[in-house]
Amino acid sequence: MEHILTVTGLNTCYGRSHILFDVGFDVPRGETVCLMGRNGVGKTTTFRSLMGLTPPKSGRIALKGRQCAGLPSYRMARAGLGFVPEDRRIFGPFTVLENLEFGVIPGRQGIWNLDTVLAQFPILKNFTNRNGSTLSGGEQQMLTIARALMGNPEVLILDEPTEGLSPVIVGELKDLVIRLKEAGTTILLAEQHLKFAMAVADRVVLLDKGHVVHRADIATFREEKEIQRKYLAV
């Protein structure tokens, strides 16, 4: 099994506050790995560390075997990490089409271009000339994922993609992630929505107070009810 992303011994601080403690996990090519845990356990900080937005104090981040911990965010994007933050951050004054074009990373090649991306996001096809600020929350979430794909990432990182979305949109997002998996996309996501995670993930990594406390394949995790109650309060 090829691990396209390997994280080892990640320690990250905000000032004097130590947030991540020796966090480590692997992301196999073509699989979906889900970081889970309650609010404040370090999921977003892990992603910010991976992207160079909050550089780790120590640890190793290897993308396709290349050490890249501490690189600035634009170089992490060029290396192949596509990040969809929790707050979406679309470019509101620009159209859907312009937002998608902003996602292109010169020199990166792959299966994703305007035609293939819009084929996966039919909801956006009719809105290409609308400003991003006029879209609903669910449509904006789809746009941010589509924009990240335009950069042909090696790993697509989704931070709490279902946050604040209606059950109908969550269902559409679940179907989208499954389609992306079928297209061979490697996905790393943070999620609290247990049913959503169960539907899309191949593996689960549980965080608690900045530590990795449990790892399991999804079939095993489905049966670990006590672990779910302890760390997810379900």
Ligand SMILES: Nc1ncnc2c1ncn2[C@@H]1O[C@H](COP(=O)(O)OP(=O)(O)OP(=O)(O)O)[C@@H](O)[C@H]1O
The other form holds:
Amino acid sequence: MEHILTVTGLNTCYGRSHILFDVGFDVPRGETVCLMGRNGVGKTTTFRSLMGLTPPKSGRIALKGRQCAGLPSYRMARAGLGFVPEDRRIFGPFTVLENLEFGVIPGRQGIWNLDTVLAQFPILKNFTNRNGSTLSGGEQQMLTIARALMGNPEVLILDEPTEGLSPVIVGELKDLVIRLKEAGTTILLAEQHLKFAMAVADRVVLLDKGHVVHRADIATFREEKEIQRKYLAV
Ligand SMILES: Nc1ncnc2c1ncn2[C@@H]1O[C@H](COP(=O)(O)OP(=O)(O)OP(=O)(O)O)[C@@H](O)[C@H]1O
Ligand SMILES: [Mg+2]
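For comparison with the form predicted on its own, would you give the structure of this protein in the form predicted in complex with the ligand?
Okay, now the whole complex, with that chain kicking things off.
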């Protein structure tokens, strides 16, 4: 099995607060790995560490075998980490089309372009000329994911994409993630929505107070009710 991303021994602090303790996990090519854990356990901090937004004090980040811990975020993006943060920020005064074009990263090539991306997002296809600010929350979430795909990432990183969305939109998001998996996309996800995670993930990594406390494939995790109760809000 080829690991497209291997993270080892991440230690990250905000000022004097030590938040991540030796966090490590592997992301196999073409799979979806889900970081899970309650509020404040360090899911976003893990992603910020990977992206160089909050650089880790120590640890290794190997993307396709290349060490990239310590690189600034634009270089992590160029190396192939496509990050969709939890605040799903779009460029409101710009059209859907312009927002998508902002996602292109010069030098990165792959299967994703305007046509192939829009084919995955029927919801966006009908209003490419509308301003981003006029979209609903669910549409904005779709747009941020579509924009990240335009950069042809090696790993698409989604931070709690279901947060605050209606059940109908969560269902659409689930279908989308499954289609992206079928297209071969490697995904690293943070999620508290257990049902959504179970539907899309191949593996889970459980975090608690900044430590990885459990790793399992999804079939095993599905049966681990005691662990789910202990570490998740179920
Ligand atoms: N900018 C910051 N400065 C100081 N502490 C922070 C900062 N951002 C987060 N923290 C703290 O770091 C810890 C981990 O937060 P983080 O946002 O990574 O958790 P999370 O698992 O993503 O939570 P949530 O599910 O609520 O998004 C928390 O204790 C949080 O209070
Ligand atoms: Mg978070």
